[in-house]
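For reference, the chain that follows is the form predicted on its own, supplied as structure tokens.
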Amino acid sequence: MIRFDVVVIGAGPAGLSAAYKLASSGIKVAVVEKGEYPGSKNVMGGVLYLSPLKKLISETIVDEMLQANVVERNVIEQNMWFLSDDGVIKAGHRNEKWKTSPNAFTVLRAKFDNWFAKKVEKTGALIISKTKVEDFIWENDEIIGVKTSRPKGEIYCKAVVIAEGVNPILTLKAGLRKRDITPKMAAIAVKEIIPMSTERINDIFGVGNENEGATIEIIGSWSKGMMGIGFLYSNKDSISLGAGVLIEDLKQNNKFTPYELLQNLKEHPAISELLGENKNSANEYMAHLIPEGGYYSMPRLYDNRILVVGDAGMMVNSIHREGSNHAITSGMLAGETLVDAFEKGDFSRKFLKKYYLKLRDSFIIKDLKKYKDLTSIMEKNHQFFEIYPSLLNDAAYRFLNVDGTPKWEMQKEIFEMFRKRRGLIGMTIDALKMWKGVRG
């Protein structure tokens, strides 16, 4: 009979963070990962925020990651682009402070997760790859272990951490979620890794060397009115180009596949020109589900002997493109709670509620609560993804196109453009809806 103190299901950032905290406190941990190795099945846009890792491991972790060459570029500039069919409005922020005090790095998950897993192993945890947890072992209505896909693969333990990602197979079996997630609760994201010379990447993103990078988030015409966001991130010798759309929108639209939407993004003049001859030279193509349901879609995060972390708990703030920080922080808080549980010898639901209380007092649940209605508002109001990006571009084109028209007349034309295409009442209602969604 195989016994561990804790079994962590899933070797993404959330699961590895929980395992790191537990193993570094002397607790015997097994991390069961269905992929060939940690990171082999993991996909995210590719931005890793550093603050949670510093809290989990140490302030020197940035130097360690740079020395190990497991991060790509320091993000010194963040941009948002609004596309029409033939134009783009660009907004962004660059800060010199980020050059000396990095806030985030772009990463390739296969490389970063594998490094993180080896670091977790050094603390004493065991990573069991190419193994799927298929069910739990129950005794007196409490989970006392897991059944894996390996022959005689039962592992007994005192507690389980579910870090299985957005597909809630085991969360459902544990009784922490009553029903499967719906198409409104998740987006399908597709991503290409496109090789490119360092010099070309520096030119595209306007950075000085291979250590500096930038991100571009993109909404507008490419998603054909569906709720979606694209992204373009700089790596050392490649770029990550991706697009994510709410599954409910894809289901109702039924005209486009996720790959076709990514092609729409690639064919837009502003993106196509950036990619140049590299446009069709991707060497990796990935697809992944991303939690989009927010606060209302979260399952119960604790019960007797069990906790849920990261994407499995729907802990993603898609409005601010934040997921890795939620994953690492929730994993760390779950680990802290279980360390306390081992000291007290208490793995009851009542004691493990402390995990939820830690989350409630952190930015995670505070931010998810703040934007709890925004996803639903955006899903029901596609004008934010179609009409407004187009209007902004047409207004900018008219105002900046010098043809002898006096500026007062241009302003009247632009006002009339907005009035005809959305209406004064419509714009007022849209502003109120947006205010309601962001005020919390």
Second form
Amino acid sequence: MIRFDVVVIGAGPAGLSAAYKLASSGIKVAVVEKGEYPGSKNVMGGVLYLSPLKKLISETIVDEMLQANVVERNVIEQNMWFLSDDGVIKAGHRNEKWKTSPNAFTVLRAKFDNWFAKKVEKTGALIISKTKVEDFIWENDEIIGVKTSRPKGEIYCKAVVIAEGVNPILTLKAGLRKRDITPKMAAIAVKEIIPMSTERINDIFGVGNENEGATIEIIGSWSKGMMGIGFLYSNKDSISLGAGVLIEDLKQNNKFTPYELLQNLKEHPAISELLGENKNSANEYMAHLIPEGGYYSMPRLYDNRILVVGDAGMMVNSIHREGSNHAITSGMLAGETLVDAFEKGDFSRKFLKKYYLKLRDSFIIKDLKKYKDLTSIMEKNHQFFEIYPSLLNDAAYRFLNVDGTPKWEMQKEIFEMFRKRRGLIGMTIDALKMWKGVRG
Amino acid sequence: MRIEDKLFLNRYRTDEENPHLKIINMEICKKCKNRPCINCCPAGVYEWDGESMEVKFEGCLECGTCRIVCPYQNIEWKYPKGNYGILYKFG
Ligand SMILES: Cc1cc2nc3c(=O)[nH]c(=O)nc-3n(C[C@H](O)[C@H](O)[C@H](O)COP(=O)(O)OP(=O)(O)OC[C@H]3O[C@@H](n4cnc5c(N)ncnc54)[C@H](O)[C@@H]3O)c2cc1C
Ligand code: SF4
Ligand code: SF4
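Return the structure block for the form predicted together with the partner chain; the form predicted on its own was the one displayed.
Okay, now the whole complex, with that chain kicking things off.
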């Protein structure tokens, strides 16, 4: 019979962080991963924030990552683009401080997760890849282990950490979630890796070398009024281009497939020109869900002998495209809680509630609570994705296009345009709604 | 680029004998309004031939959209066996 102190289900950032914490405290932990290697099933945009990793491992981790060549570019500039059919409004921020003290790197998950897993292995954890957890082993209503896809693959343990990601298959089986997630609680994102020469990427983003780069989030016409965010991130010698839309909107719309929306994004003149001759080549095509339900969609995060971390707990702040940082931090907090539990020999639901309290005191639950109504506000108010980006573009065009119209008249025209297409009352309500959603 | 060409870029290890996606009851699909699995799937796995739903599970990217979007929970949805299915090089 195989025994470990803890079994972690899933070798994404959440599971790996929990395992790192546990193994470095001398606890015997196994991480079970269904992919050929950690990362082989995983997709993200990929902006990886560094502060959670520094907290989990050490300040030197950043240099280590650079040396090991597992990250793409240091994000020194972040942009937001608003598209209309033929125009774009660009807003962005670049900061010299990010050059010397990096805030985030772009990453490719197949590479990053695999490296992170090796790092976790060095602390003494066992990573069992190519193996799927099928179910739990129960005794007197308590989970005492997991059944894996391997012959005689039962693993017994004192506690289980569910880090299975956004599809709550095992979270449901554990009874921590009564109902499955719904089309309003997740976005489907598709992404392509578009090869491009290092020099050209440096040129496009105005950076001096292959270690610095930028990000662009894109909302507007490409999503056809659906709640969606596109992204274009610079890697060393490729571009990550992706598009995500709320599944509920895609279902209601019933006209466009996810890849057609990505194609829309690509065909926009601003994107199309940026990609140039590389537009129609790609190295890989992927798809993944992003939790969008926020606070209201979270399952119960703890019970006797069990904790839920990362996307499995729906801990994503999609407005700020933050997920991997929540995953790492929640994994770390779950690990800490279990270290205490081993000291006390107490794995009861009552004791493990500590994990929830730690989350509540951290930025994770605070942020999720703050934005708890924003997704539903956005989802019910498509003007944020359709009318406003196009209005802004038309207004800018009108204002900047010199055709002899006096400026005061032009302002009046722009005002009229907004009033006609959205209405004064509508705009005021929108502003209030936005404010309510962001203020929380 | 057609979806087939996009999927062609990817690496898969297909478990031919064990499809991980199955329609539970074809009669339900016959009556299903709009058949949202078809339009929402990012890999074009579902195809309605007028009488039944073809499920080209080999191209599945394992995202879970069809699982969530099917109004009747009419898809028996599993991840492929350990080590099978999509195998990203970049991710
Ligand atoms: C397109 C896209 C863009 C994103 N962009 C960003 C971004 O820019 N910045 C950011 O911070 N976040 C981003 N996110 C969110 C981020 O990717 C997630 O929040 C993060 O990956 C969650 O980590 P996790 O460990 O909880 O889950 P995952 O990374 O999904 O890991 C789950 C792991 O569990 C394994 N697994 C599942 N079930 C089983 C089983 N039964 N047996 C064995 N193994 C199993 C899976 O194979 C996988 O390896 C993005 C997400 C997407 C989809
Ligand atoms: S959504 Fe479900 S019921 Fe409808 S066609 Fe697809 S599988 Fe069948
Ligand atoms: S899991 Fe995703 S890719 Fe696979 S069939 Fe369902 S919707 Fe399509």
